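Consider the single chain below, provided in structure tokens and representing the form predicted on its own.
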Amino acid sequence: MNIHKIIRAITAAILVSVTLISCAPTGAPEVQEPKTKARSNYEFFDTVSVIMSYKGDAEAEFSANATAVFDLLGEYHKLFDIYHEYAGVNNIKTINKNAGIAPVEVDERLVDFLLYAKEIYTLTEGKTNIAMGSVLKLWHDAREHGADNPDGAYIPDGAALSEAALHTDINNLVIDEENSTVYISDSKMSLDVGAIGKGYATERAAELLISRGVSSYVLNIGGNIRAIGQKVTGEGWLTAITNPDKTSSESFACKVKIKNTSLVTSGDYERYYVVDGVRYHHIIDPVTNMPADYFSSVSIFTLDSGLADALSTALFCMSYEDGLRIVESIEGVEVIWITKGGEIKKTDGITLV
């Protein structure tokens, strides 16, 4: 794993641990908050996964819950991996490798995920498209090269991007639910689930914890936050939205309190590289095949972490008006947009602290 990614993820985890703190409401009976328990894992989705308990459960119970979550995340990590194959597992890499060749029999959890990803494609009007692997690979290779060789950094060739974009039709992803097989009918198409996979796995982990009777827990899977319940005081956790302007002395753009929801932010300030003085981030607009240029960050608040992950990418790649139109069609979704100029826009359900 890239050491710089590890450091960024650890920093994000520590930030959440520090800012998920609030006092009992004024005038309310004082409630003694239990000591927070936390456990981290560095093996999944090229990031740090943190599980935190605020409920005061016994160490043995917390340990069992953490182990169950990390086991589940490990399984989804293998299923969603586009770079490695694993013994006894047919995953996204296996599907990509067999594009245009043959259907691949896969775990039904992967079938369920890919069906969900198709629904998300429709919901986001094509802005969150797991079939963009051919385009994203060109950008990934350029970004990795630029990070290791700054003097030789380059952006992908426009003609190559246009050619790759011809092979991003999600209708070429053929899913046979009855036989649990997946087939990519275009031999030049490939899947990349980075825009949704981590959030989807986070929500499955939250469901697992809830089925185990958990409340007052927080998951932070590489910056994807999923709050289960609320603090024992009845309040939400105070958390902060990172200021995308790294020249500012203010680390946070704003703060909010969250309970029983997910919070996912997409921004242009972390995964990027520089070519001729211009910064190119990793969120690619499927219309232009270039890094999206509408906002500096978009933060989504909604119960389902998979939906939050998908919408944070989609709304980052569209205008405020189009994003608001989509959000208003979905129940229980709130958004904070931060423009390139630092202006904060938000939906009516967001209360800043």
The other form holds:
Amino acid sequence: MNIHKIIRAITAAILVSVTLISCAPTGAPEVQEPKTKARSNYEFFDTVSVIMSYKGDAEAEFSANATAVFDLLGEYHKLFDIYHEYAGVNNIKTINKNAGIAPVEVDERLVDFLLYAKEIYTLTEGKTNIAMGSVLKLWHDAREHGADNPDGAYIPDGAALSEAALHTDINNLVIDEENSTVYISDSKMSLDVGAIGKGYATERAAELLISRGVSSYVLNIGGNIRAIGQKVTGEGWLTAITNPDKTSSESFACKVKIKNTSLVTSGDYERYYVVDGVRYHHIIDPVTNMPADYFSSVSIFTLDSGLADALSTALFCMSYEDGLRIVESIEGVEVIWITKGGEIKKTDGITLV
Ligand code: ADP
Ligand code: MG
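Output block for the form predicted together with adenosine-5'-diphosphate, input the form predicted on its own:
Below is the entire complex, every chain and molecule, led by the chain shown above.
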């Protein structure tokens, strides 16, 4: 990890410790809350992953569950990597390298994920598009350069962004399920799965834990929270939505109790760089090829962490009305939007604590 990544991981670690606020239920609890167990890992998706048990299970059982989850996350980390290849694994980087050249045979988990990403593209009306790699790379390179050389920070050239945007048609991602191959038919197109990969892997980890008979566990994979069940007392976990206004003394914008759901936030305050006093963050609106300019953060509450991750990016890139229309068409999705002026908007199913 380079220094920026370490700082990001530490920031995420601090977030992890404060995001889930332990809360004693009012009155005498009928069931005593067991001691929490937690284990962290800093190797995956450029962030910190934490598994927490509130169940009171034996150390050996918790340890086996944590190992299984980190093994699984490690495998998805390799499959989703766009910067590195690994011995014996064809991953997203391999697919990108072979754009316009040849189909690549991949693990069926990667086929399933890419099929899901295409569904997400349709559901989000093109706002969450993993085929935007060419555009995202221009922003990524500018952001990394700006972080290392604040005085020489620049924004990507508009003509270069427009040219790159010509090569983002997800229909050029050709998936052959039968032969388990993937081919990018446009040689200038590339995939970047940063908007949904972490959430998708989180959901697979949750599935694994559930298949092992687990409840009263929480996964926090770089801020993607997945609550499996509820506390043994029957309570939900108290979570806090970060205040996007970092100049404020209030760390949190609001608090919500969650059970059996995911909570994923996309915000303009997490990864950004500054050019001439203006902040440029990392979520790019495919309509403008510029950092999305609608909200400071959007938080999605829904069971499936992959869907939550995909929708948080998408709704961050569209108006309140468009976002509301999309989530109203899907069962079981609630949203908190924080506007650039700090106003909190929410869907009816959210109760603030
Ligand atoms: P984070 O991963 O920081 O929690 P997101 O889930 O919103 O936040 O994902 C942001 C990442 O997704 C970016 O770093 C970039 O790699 C990628 N990305 C940015 N904008 C888009 C977009 N409109 N569609 C698909 N991927 C995007
Ligand atoms: Mg996302």
